[in-house]
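A lone chain, given as structure tokens: the form predicted alone.
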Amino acid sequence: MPKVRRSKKPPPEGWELIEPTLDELEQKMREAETESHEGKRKQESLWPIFKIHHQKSRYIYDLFYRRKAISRELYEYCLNENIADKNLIAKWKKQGYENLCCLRCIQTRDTNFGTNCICRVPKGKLEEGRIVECVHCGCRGCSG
């Protein structure tokens, strides 16, 4: 199985605890990248990749900020090695963005009217029974 590590610098203490989960997520990412995209829209074929990317970043975030299970050194190693997305984690620390699915959903330049993505609208403000699906990442609602 391929290793997640990319640099020659040895990983810090505690790496062996998170490595199996990261290897598993990396394997899922490879499967998602090679999966057939027959019958899917261009954007729809990228949704599994966004989902796994989110899972990997959320795993590191939860271990450090919520469960306090890894050291700051290991957390920063994961960010520097691009194992977790530091920009997405920075948004998760801000109020109102705790459940953000991806950074594309808050970029106003990617939408027709210069607003956020539809998945950022609270469910209470949407029509009753309407199913919302983000065109960027397939999210069904990540607002607070």
The other form holds:
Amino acid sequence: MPKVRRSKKPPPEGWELIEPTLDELEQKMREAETESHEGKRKQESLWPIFKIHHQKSRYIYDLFYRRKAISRELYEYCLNENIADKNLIAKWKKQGYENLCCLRCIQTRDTNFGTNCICRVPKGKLEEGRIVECVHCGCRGCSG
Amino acid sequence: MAMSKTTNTYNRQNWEDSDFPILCQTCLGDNPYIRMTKEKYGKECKICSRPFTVFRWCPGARMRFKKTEICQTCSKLKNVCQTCLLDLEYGLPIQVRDSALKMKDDLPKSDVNKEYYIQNMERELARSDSGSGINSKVGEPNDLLMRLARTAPYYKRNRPHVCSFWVKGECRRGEECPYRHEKPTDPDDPLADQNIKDRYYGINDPVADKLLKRAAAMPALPPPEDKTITTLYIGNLGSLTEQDIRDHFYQYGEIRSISLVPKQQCAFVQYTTRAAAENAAEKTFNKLILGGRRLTIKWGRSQGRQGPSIGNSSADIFEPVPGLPGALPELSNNFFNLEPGHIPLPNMPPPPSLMVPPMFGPPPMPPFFFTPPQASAFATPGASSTAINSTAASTVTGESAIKPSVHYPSQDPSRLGATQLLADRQE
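One more: the block was the form predicted alone; return the form predicted together with its partner chain.
So here's everything in the complex, that chain up top.
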């Protein structure tokens, strides 16, 4: 079943070019949603969701802001249809947050001491050379 | 048992509230900057099962997060850290500290009895207010405990637990796994089964048992078998003077003499009583530090002798002076239940050299002089008994006994004090 369209209007031109990729990503998302939880930690089973969500938004952001391959109309159509996350893209426009993994990792209200997630620490500052997988989205470091 | 926070607060075990945890230095970790979360009524106390304020913090990089396990009331009762349940001053298990300090602390352990006790103690503590309650257990620093205690903090306690997946070979996390990828402790090891209640009440704690065994095996100074030795050899003196030694050792008992041997950097301290010497040895052996150095304490042999030895030979044995009444022998038939040292001396006849039997009348003979069968053991038995029997013979025997051995000058009849008559008689 194709994705439900909230607006009655048909999508603007250029849609056909991006549609196959978006379809693929949506397919991946559905698979991630239906995966079994065996052998994974509780949080670990949610990580693919965040990853694919990030990928989708990234695709559209890239197309518009970097490659300028789609029109503003189409871009905004995607945002309105919630194909891409507009809040996440808003963060990507800020300096230092260009590679932000997800919105949970900068939410200070979620942490005990009002800080960001460990994945937001630049690798240079994170002495010991240890690998981190943040608990929210499994990110291994989204800054620096 | 209070079911909820507000029900029945009168005369019941209330939920505990506190502002700051009671923790030891090792639990807090090496970093002076700590962020700690506080959760009111976060968990039940492991001992008294009351909800209490749980504090949680990270004791350093690569450490597991620690949290308070027992409530403040329970920890104040035993003067221990809230997390590790070790003593706050020495860092030793409760069982070790109590046995060294000879403290018997009988907390009730079961059900309602325990709750009642804790509830009362909490009220006491709240009323009396910190300071005094905790200090009452401190006293002066106990020496044994100080020696058993660690000198540096033992951060291995704060390490994360062993990764059970890795033990099975199934750890997917690999490098980023926060748990230890090490061999777990041997389950046969007696230290493996520890129980928080046992550790708290001081019963059946394997760590404490191990420490106590180590304490018993520490070097000790046994008193020498010869009971008359009251001298202690003190080595490693350095520049200490006799006065310094006297100033310190007088507290254990009356000092008979002190002799310094500066060449050997040692001294001999002799006490008047054996008990004082033993007391001094116990208090100073391996413990005394004077002038910045630890003194070696051993039992001495005799005053002035070089070298320590657990010797049993007493001072130079002198020959008994001839012509004098000897020491009383052990009475084999102790008719009067007399202690050997306390027998009143009989009115011994004057030494034979001065004895002029017929002239001065028979020497006063107390009746029991005849009764002891050991009369022969006396120094002048022959003289005295024969004096009774035959006066003439006695003089001869008496003379032959003493004539050759004049030990003291005053025994020589030709010296001052002897009458000319006697001198004539003897010669």
